[in-house]
Amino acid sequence: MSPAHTEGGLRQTRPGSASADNPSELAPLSSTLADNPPESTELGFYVHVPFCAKRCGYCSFNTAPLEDGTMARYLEALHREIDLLGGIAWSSRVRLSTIFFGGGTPSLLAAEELGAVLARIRARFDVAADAEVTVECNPESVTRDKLAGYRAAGVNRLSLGVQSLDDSILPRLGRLHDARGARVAFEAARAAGCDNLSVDLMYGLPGLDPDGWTRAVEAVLDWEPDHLSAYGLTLDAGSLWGAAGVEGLPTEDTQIDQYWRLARAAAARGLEHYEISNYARPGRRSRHNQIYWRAAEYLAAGPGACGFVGRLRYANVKATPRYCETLAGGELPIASSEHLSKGQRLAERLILGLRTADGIPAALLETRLGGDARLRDLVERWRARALLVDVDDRVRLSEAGFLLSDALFVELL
């Protein structure tokens, strides 16, 4: 099965070369970003909001409990970080085409707080007039008024973390909403004027049978979202379930069946399967996530956030208190970084590009194959099985190829 990526994408999957919270390593790394100007004049910007009212059992992302005073301290530090990033010499030469608030639970931010962060970004950077501005939201933490406030602040895309519509499964996941609450949140977003609305679902969940999954998919599609993200459950290191395990997981065959039920239902409703885990109506692909899948460049702010500029991959300090302390001292909170080699860049472009329906240039794949007879033979066998198909001068995975992509990705690395 393919790896699960949440909207917002690859922000916490990049290993760094330095200890995440070693103060002695922060000072030299904080100047690294300034010395690596981007290759493009168009960047994305990812903002990590770490707080959650409750941590979900499957979640391996960088989260923190919301306690008295923690949000205010975080926001003060975040504003400082935006100022420092905007003060880098090359920042005046770039334009932000997307801004994405991920988490954690960004919708714990009041509309005024989120608006202030966006105003700070606009004050320090050139933000495109048509920039896509996305906020991840949990159903229980939004109202029509809050979402109208987000929209007034410049948010033009919402990603609603529904995950399931089964009221017997949702509490087990650690979710704080029920099926009715998810529908109410979706309707509140529409009522607030959101015309670019994505919904997240998960399959392969404990206790989720194929028919229950089909009912959830059809119910969400009846809402007519503009975008649907659907991820297979993975027990990643760092999650509660990854550490302790969980009972009642469906078999791999059942997960595959659930994948195909989703793919067929989405296609029947006119949604394009444009990336392994993502479906969209025409013109509603996630512009921010496409930055990741095209191995393009993006800045990042917030505890544990990861960015990529020039050939530099960097990661911020994960612990929120240490993140705030570092910025209070006037330093960017970069904890680790690595310069990607040409080989690493090629492998990323191949793997990320093959996650999408657009695929990759055939010449790029040919460069990777080179004189590797074993890998060339594997690729030809995938072509013979119609898992990998050629379209004009590009190569892409078929629907069946998406399902088996991990096997090829490992080889391409």
Given for the second form:
Amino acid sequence: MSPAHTEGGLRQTRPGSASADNPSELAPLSSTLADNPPESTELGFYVHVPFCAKRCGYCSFNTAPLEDGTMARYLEALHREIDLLGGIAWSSRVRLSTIFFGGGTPSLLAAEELGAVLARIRARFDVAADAEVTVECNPESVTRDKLAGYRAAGVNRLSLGVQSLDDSILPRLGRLHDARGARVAFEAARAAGCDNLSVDLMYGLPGLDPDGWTRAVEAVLDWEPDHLSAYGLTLDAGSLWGAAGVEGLPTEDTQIDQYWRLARAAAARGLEHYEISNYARPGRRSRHNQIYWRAAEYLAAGPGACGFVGRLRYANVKATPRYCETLAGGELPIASSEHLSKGQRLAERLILGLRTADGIPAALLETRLGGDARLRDLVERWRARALLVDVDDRVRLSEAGFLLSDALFVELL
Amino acid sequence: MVLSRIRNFSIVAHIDHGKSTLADRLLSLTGTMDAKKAVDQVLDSMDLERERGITIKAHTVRLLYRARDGQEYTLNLIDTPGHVDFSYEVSRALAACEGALLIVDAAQGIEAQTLANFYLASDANLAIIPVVNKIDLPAADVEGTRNQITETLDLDGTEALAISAKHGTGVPEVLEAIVARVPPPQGDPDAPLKALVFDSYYDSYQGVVVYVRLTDGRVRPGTRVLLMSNGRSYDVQQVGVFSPDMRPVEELSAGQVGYLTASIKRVADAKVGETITETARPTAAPFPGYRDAKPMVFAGLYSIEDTDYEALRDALEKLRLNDPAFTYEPETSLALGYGFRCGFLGMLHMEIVQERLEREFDLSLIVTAPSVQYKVLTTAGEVLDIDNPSKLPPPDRIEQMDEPYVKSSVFVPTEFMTAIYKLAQEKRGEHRSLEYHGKRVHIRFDFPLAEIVVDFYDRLKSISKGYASFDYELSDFRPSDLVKLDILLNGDPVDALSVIVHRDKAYEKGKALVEKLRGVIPRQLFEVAIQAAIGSRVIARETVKAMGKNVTAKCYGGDITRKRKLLERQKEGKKRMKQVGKVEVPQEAFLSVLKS
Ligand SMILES: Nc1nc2c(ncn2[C@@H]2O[C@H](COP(=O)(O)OP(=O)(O)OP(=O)(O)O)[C@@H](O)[C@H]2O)c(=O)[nH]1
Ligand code: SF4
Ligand SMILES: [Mg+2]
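Let me have the form predicted in complex with its partner chain next, following on from the form predicted alone.
After this comes the whole thing, all chains and molecules, with the earlier chain placed first.
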């Protein structure tokens, strides 16, 4: 283990200066990964594409408008990062079971560009034959041809950022597509042969009334997607709306109503509510996201991307120019990392696992409760209200429990 | 040292009129403090004083000044606090002086504590030098202020010095005036030692550091001294002066101000007002003594973590070493467990003690609603001092209840008079007198102490656009029609939230209270009913709706750390909650009780 890291907590951050004036200072961070072999031989791999045509009002992700030349520079750096990751001694002993292109807007990548990245990953890593390879797409940036190209490059799952089917709401969100465009994109994906297709929706949006929401949900369910993610709007600190506020937000009761309308509609169509915000047809859960919720391990590449190997959570530098510079200097662009203590590891397994319908082993919860009478009492109250339910030797939150989950998670830390 | 070249003086004024700033100037003009090195208000050395920009404790410093007559004088300066909670500090300081600089802000004019401090100084027979400060301000009205001094105080306003403590204008004249107008101390250095203790604090290395003013005799290391009120003797270890840090000297003699240490273990053994003399040759006439500063408001202090009870007791004990003005004794609450009932001089004092406990001792505290001390005559004929509402006997066992009253002064521009009278009426004030001073009036009211301890001052300031000032002192106890108002959470009374109120205000108070609590009690898994009741009669009710939704939709791109940190921060906030029955009640709920 590198001496620069502290057990269970203190997060080391790369000094703020933009250029690596003092490369020796950075060395401990980039050697961190090498010193921390994963526990499992199966890893996920997340690739962050930090560009969007335009920033949405609610969005706080690490993304920026695409300028001339930046994509090429980013891709060059990304290839280098994949090389460096692949060059770590233990890399040859692991197999990638999922690859996920998130963003930003990964569908801004041309099929050839995406194909080249995938090829590079395959060149450096053992990628499982049945690996799930997902790309997040925005409707306005995809065509049947592009998606066919993705598929040819090995992409077997697409996630389409529809968000809303209301043409008066979509522009207010800052989205560049309309309802028709969303439908066209969905059809294009199917036509391109995609048989594992997810749609993203949002509720709790300004101007969205319960009936409007029901219409959107039913319309999307009529398309028969394999998977549906539906996120309640949150006003994140780093977003435009978080900073400036936004008019017309529905009341809490309306948001709760929207949650239940969705849950009922999805159930009626045979979709399983397998995570707080996610629904899937049997066998079509997102394998990559399940890695997160199981507190399992994954590598990450791209600006601001976060990975988890061994007991180490790490994050890359966020700013794309610095990300590129650091890689040009032959260094992994890790900005901060943290060794999880036993307690933190346990807490994460609880709060991530309880996001899902599979829940967690009852024994794991028991370990956390130990002799803490107050917490035990509190958990009993969650059980008494059927917010927490026992299923064989596992414990899970009910759909009502999902809605209140943070109130329990904060106690389980 | 020749007595004729010593001057002992205090700087007194209404809060913020510039005492500490003037002290800075005097320090730098006399070379006591390097002007370049000096921070503002150097004498305000406690962290809390610096942060809040106010003086809490009196500070003593010795200046050496070569006057225009060519002689070098020793000037002992005591800077005092302006806030009403600490006015006892002013009285102590004045007892060690022959003169006082009475500072008046040229833009504000005479205010309530100007008058109160003027009376303290003139009762102590001190030479008073009026000083009009802040003449640099655009709003300064020097002539008007001089007129006020002449009219309101029994002083000649034309003799007032006009200065800007901030810029130093006129400050050299202040030094000359001290020499010319403050009489030198009198006393006999060869008579038996007679020294007044006017302040003290505990230092873990030297024991109690005792601030003394010598009237007669001498004291030096090795002198065996007698503390006259408790009859104990000690060998003096060190004597010295403040310049401004402690500096040992060979000897202190009649007329001088300084400190001594003598391995005294507890501040209580060298109380303010104590007479120190020689064991071998005691003085015949000790000082009359000084009454202890009496706490006016009482509140329960509980640590949020039950396990911190011992730590809290240790902390209270340590803090009291240097702050004998606050008192504590153990108490228990059904809602909060084991804690302490503490007495404070006022709300500022209470805040300061709480802040010091949390900061210096790393404790997380719950402070219950402050209460004054009532006198209760029971049907059995006993008289009880009740400072905790939950200790009040049931109504059928109470014959009579008396509550403490204060005499108060309000200074305010005439245009706000109506508003002030309205507020006074709301607070059960009884009008005593009214005097016009130019554009301002001086109104005297009697108030029940309970009505003014908490938010009265803030209200007064806000209705007068900041122009009103207020001073009070405890006067007497008067019979009153009082009831206990209980608060119930989901049907269970919470003893720590009970308050004693006047019957006529009970309904209004109960309503305000439950509304306030609805705002501070966070939503829980279940609905929380908040009720206010007198006996078994519920007079107001509010509900906190059950929590509807509390969920993070997404962990973006596997950034688990961010999510965990967010929850960890929330958890930190939750630590400040206390579980009362099944309901989680935040720290501030308990204090919010009187502020409604
Ligand atoms: N413009 C101006 N401001 C001044 C002058 N003297 C003091 N002040 C300001 O008035 C404020 C209060 O000054 P202090 O010296 O702390 O007042 P104080 O009387 O010691 O206050 P307490 O100890 O809290 O009663 C500070 O912001 C000073 O900078 C002056 O001559 N002119
Ligand atoms: S929400 Fe998606 S498309 Fe919109 S700015 Fe954020 S990353 Fe880009
Ligand atoms: Mg001061």
